Structures are given as C-alpha cells and as structure tokens.
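A lone chain, given as structure tokens: the form predicted on its own.
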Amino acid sequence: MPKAGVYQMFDEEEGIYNYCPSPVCTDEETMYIFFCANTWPGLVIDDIYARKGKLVDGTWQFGDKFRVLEPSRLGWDNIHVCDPDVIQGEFRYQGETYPWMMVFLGCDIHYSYHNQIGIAFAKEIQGPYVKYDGNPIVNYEEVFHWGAGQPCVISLDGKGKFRMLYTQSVHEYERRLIGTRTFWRDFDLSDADHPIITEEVAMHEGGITNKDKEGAVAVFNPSLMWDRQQDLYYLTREGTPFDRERVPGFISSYSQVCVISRQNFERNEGGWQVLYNIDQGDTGFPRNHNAGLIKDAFGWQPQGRVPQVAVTVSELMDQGFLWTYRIYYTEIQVEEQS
C-alpha cells in the first residue's frame, strides 16, 4: 500500500499506458499534467496527452484526457512523440507571439532508436501546438543509437530564454560501449526565426550516489525545477543500477530527488545532495520511474510548497507490464538548504 499522502493521480483503460509526467501548475489550484500514452489499446505508439486538474480538499482531481501532440506523417518524428515538458514565456515565431512552448522527444525508427528533440508553440496551454520548422532543435546523427531525448526545461527570464536538460547517448570508444548521460544548454527563442543556442555542457554529477551506495552512477531522464527563493535546482533521475534479476529488468525500481545551488550547477563544481529515493515503500509498486517535478508555469518551484513529484509506477510481470504504467503523486519533505 502507498504511504499516506501518496496516491494515483488518475486511472486509464486496459491496454493503455501513462508515463513521463510533466505537471504544470498555472495557479495554486489548477494543474495541467502532460504525459505519454498510446492511443489504441495494445498498440505501442506514443502520443502526448494532457489532463486538467483541480486541487480539491488537498488532493488533485483530474478531468478527461485530451491529445495535444502526435507524430508527423513524415520526417524526424513520424514514429513516436513523447517526454513532454511545457513552460510559459514569450516566443515570437513566424509573425506570431506564443505564450507557451513544449519540448518533446521524437523518433523516426522503431525500438527507440534515433531519438531527437523538438519544440512546439501554443497560444493556450492546452493547445493546439504548432511544431517548429527548425526541428529537431537538438539533433543526433547516429541512426542506430538511442540518441537525444527526455528533455526538461526551466525559464530563465519568464520570456524567451530557457535552460534545457536532456539525455544523450555517449561513446566510450576504448571499451566500445555506448551509455547515456545528462547534458544541458541554454536557448533564446524570443525570436524563434533567429534562435540563439549555446554549446552543450555535460552536467556535473558530483555528489549523486545510488540508493545502495553501490554500482556506477548514471544520470539520465532528468526533470528540473528552479527554487528561485533559495536559488536551488531540484533534479529527479532514474535510480541506478537497474534490478536485472526481475522482469522487466530495464526499468528503475526507484526515482531519486537531488538538489544543488544554481551557482554550483553552472560552474560544474560542488556537489549535488541526494534528498530522497521514491521506491516501493512510498508507492507500493516495485518499479518507480520516469518522474516529473511539479512546477509552476515557468518551471519554477511553486511558492510555499515543498517539492512535489509525479512518478510513474508499474508492476513486475513477464508480459503485459507496460499496461500497468500509471502516474502517482508524492511530496518530499526537505530541510532548508544552505
């Protein structure tokens, strides 16, 4: 059973999965949660959906889901679109000013190969979203590698500047291995027809440790939130190493929440502090993965709230585990950081 205060945010019909939540609070009592789901029961094709929720007696309650983005008929994202994150700002594009922007993963090869990152703009948070002609905004050349994806964003100025973290395949040529790592870069899409994009930086991982203190640390599938009052960055990542002894063996058993000062993040120095590991003791499920921090419209920490997390849970089983993917709410009690 889940801990007190941990609950399923909404349910889904049989044969449909929900995962990769991106919750956006537009005010103290209103949340739009974006997530990945398949449209046809039993068919593994990712679209991006959303639900609108209201805070009622301390619990989020959601309305019906609606689709906000789907794969293109042709091009770089014609198989899947997934891993959404949405922020508010001022984005000028093709003569129009859009107050909402979504980042997302797209791919054009099955089995999760050749992932790349795109953006789309909207006049209203619920859409419709217009895909950017300059997509993919983060590309990846190697066709039969996982690629670049799982983006998350925070606004830097409340307008057109934002910071993106994302996962990317990396090469270790001496050992002939391909792994993944989190990178970040800054964007200015105040005039999206003439974008300003900085060089990517491999994110500093110092201080991050695995739950059992054993095994190599790998930081991927991030979500990021900026606490502007204390000038801190909160991060979630997939818990490593994976539990390979039980099926499925490629999904995290826990999601980890970490924190670092913004200055240390930008300098690539200092150390992250591990705050909490969301695991079966919290949710009641053996797999806890694809988490998303609950943020305000700019990707900042909502005022007066402790860090809150939407986390994907799932069962253990030889077949059919995908259809058990559901999204749960939890919150993290933390001491004030210095």
The other form holds:
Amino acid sequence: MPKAGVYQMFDEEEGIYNYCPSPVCTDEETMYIFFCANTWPGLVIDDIYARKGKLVDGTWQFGDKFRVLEPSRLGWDNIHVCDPDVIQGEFRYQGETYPWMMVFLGCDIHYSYHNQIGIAFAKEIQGPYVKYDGNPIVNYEEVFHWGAGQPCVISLDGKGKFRMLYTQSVHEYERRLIGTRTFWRDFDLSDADHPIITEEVAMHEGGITNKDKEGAVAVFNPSLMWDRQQDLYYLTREGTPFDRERVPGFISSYSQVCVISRQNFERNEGGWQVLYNIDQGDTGFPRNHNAGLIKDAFGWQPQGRVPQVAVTVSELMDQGFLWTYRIYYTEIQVEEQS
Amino acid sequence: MSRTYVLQSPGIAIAAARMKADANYIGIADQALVSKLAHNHVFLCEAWEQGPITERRLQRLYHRLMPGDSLFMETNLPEPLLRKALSYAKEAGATTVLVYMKPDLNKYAIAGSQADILILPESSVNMAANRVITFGEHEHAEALAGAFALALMNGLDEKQAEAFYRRAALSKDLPWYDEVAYG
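To complete the pair, please output the form predicted together with the partner chain; the form predicted on its own was given just before.
Full assembly next; the chain just shown is listed first.
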C-alpha cells in the first residue's frame, strides 16, 4: 500500500508500460506529463506520450494519453524514442520561433545500445513536435555502448539558454570498466540554426551517498529542478546499488532526491546533500525508478510547493515485470533530511 | 528479447527491419542488394558477394545463433541446404520459421516437417506437426513474416501477435512500423 498522499497518477491497459515521467506544470492547476510507453500491447518499441492533468481537490487527475513523438523510420532514432523532458523558451529555427522544446533519447539498435540525444520544437506544449535537423545534438560514437541519453533540462534565461544533464557511458579498457555517469553542458538555441553548445563536463558527485551509506555511488538518469527563490538545484537519480538478487535486477529499488546550491553545482567540486529516498515504504512497490521532478514550464520549482516527484514503480516478477511499470505521485518528506 | 536472423531472403529481412525488428541478413548479396538492405536498416551479418550458399557457409550459423534467437528462411534454397540450416539452428537452440511463398509443400516436405513454425498459403495442406500461420490470397507473406519477426523477438507467439501481423499483411508494399502500429 502506498503511503498517504502517494498515488498512481493514471493507469494503463495490459501489455503497455509507462515510465520516464517528465511532469511540466503550465500553471498552478495544470500539468502536462510526458512519459515513455509502447503503443502495441506486448511489443517493446518506445514512443513518447503525454497526458494533460488538472489539480482537483489536491489530487492530479489526467485525461486521455496522446502520442507526441515517434521513432523515425530510418536514422539515428529509428528504434526507440524515450526519456523526454520539455521546457518553455524562445527557440528560433528555420524561420519560425518555437516556445516549446523537448529533449529525448533516441537509438538505432535494440538492447539498450547506441543511445543519443535529440531535440524537437513545438508551437504548443502538446505538439506537434518538429525534430531538429541537427540531431543528435549530443552524439555518441561507439555502437555497442549504452551511449548518451536520459536528458533533462532547465531554462537558464526563460528564452533560448538551457542547461542539460544526461547519462553517458564511461569506458576504461585497461580495467575493463564500463559504466554510466551524469554529464552536463549548457546550450544557447536562441538561434537554433547556429547553436552555441559548451563543452561537456562530468558532474561531480561529492556528498551523494547510497541509501545505506555504503558502497560506491553511481549517479545516472538525472532529473533536475531549479528553486530560484533559494537558488538551489534539486536532482533525482537512480538509487544504487541495484538489488541484483531479484528480478528485475537492472532497475533501482529506490529513487533518490538530492539538493545542492547552484553555485556549488557550477563549481562542480561537490556539495550535494541527500534529501530523501523514495522506496517501497512510499509507493508500496519494490522497485522505484526513473523519477521525474515536477517542475514548471521552465524547469524551475513551482512557487509555494514542496519538491514533488513522479516516480515509476515495478513489481518483482521473473517475466512480465515490464507491464507493471506505472507512474506514482510523491511529495518529498523534508523532515527526513539527512 | 532475442535476435532475428534471415537466411537468403532479402524481402523478409527488409520487412522485419521496417517493423523495427533486429533484422540480421545471412546470404548472398551483390553491391546493389547490400545497399538496399543497409538503406532499410538490415544488419549485414554474413553476406557473400559471390558464389552460392553452401553447407560450409551455413556453418557460420554455429557462432551466430544463440538459444532463443529466431532464423527465418523461405523455400528458395535447395531442400538439402534448408534442412542443414534447420538442423544447425536447432542445434543452437534457435526457433526456425520457414516461409512458403508458393504452395510447394510437397517439394519441401521434409524441411517443412523440421521447422518450428511454418508460414504458408492457406490453400496448402496443413502439416499438423508444426505451428502454422496461413496467409490468404490477398495477404502479403513477406510483410506478415516481418511483423511476426518483431513479435517473436518480444516473446509473443502466433496467437498473441495475430492482430499485428495480420494488419501488416494487408499492405500491398512492405509496410513500415508506424503504418501498422498507429494505423
């Protein structure tokens, strides 16, 4: 049973999964939640869907889902598109000015290889989204690595400048080490035909600890929100290490919420604090993964709200666990700060 | 999920790739065919520009096929070679799918009895020993096979996936995934 105040945001039919939520509040009572789902029951091809929600008596209630982005027939994103995030701004592209931009993961091979990051623009938040012809905007060369993906963005100026965090493979061949971690870089797509993109940097993980305070920390699958009042960055990540003993062993038991001052983030030498771990005690499910902070249209913290998170849950099952992926609403219990 | 291999049938390979299956071609291919396959996102797994398919070449299946993979082929090779391919695939633990583009069951009776799944014209005599998918006069066999390849990759059987591959089979040309899934 979920804890009081934690609830499933919407349900799905059998054979369809929902995960990777990106909840965007366009006003105090309206949310568009973007997420990844398959279209044909039982067939794992990721599309990006969305639902429009209204806050009714303190609870988000959602309308029907609609598809907002599909894999291309050919090219770098022809198998899956997923991991969406959406922000508002002013993006001039091919003679048009677009107020909405989506970032997403695309790939051209199955089995979680060769992921890369693309963007798409829209006149309305619900779409249609036009894929950028400079995609992938974050490319990754090695085909049989996980690649680059799971992007999230916050606007830096309410216009064309934004900061992107994303997961990327790291490979050290002498130690036969292959893993992933979070990287970040800034973009200026005010004139998207002539993009300005800074060099990427590996995000410092200092201060982040695992739930049991033991073991090596790996920070990947970030979502980011900027509290402009207090100038803080909130981050969610997959809780590590994974419980490999039970199936599915490749997704996290808990999702972690961390916080850092913007200055410390930009210094990139550490300073994170763990704020909360969303786990079975919150949702009632043994797997809690692919979390997304509930943000306003610019990726900033909605005024007057405590940090809120949409998190994906899963059952433990030897087979068919994928079809139990559903999205839950949680609020962060700040009194449990460590 | 598992991997899909297609032996000497460019049409099925392209159909499967357009359905977003992981389609890997094994067979003879000149430069024009290599280009066509690659353009349709078929992975060229083992491609020979010259000479015929031989037993020796089929033995590349030893290291390509893994348990749970599927091998699609059609009745366009001599039956002894098809039987070899079927036995090599069975030895590797792969699922074999044999597609009869024409009702020539008698010609390939032994091979047909060795395949796990047959895709054949509904006018053909049913071979009770096999799992069978039939296609009608106005259904596109390659499109059906390609859509079924994606289903097999995902662990769906011929009954669970029927609505999907029947929709694909209605196309005159080899359809793309979006035309079937969202249509």
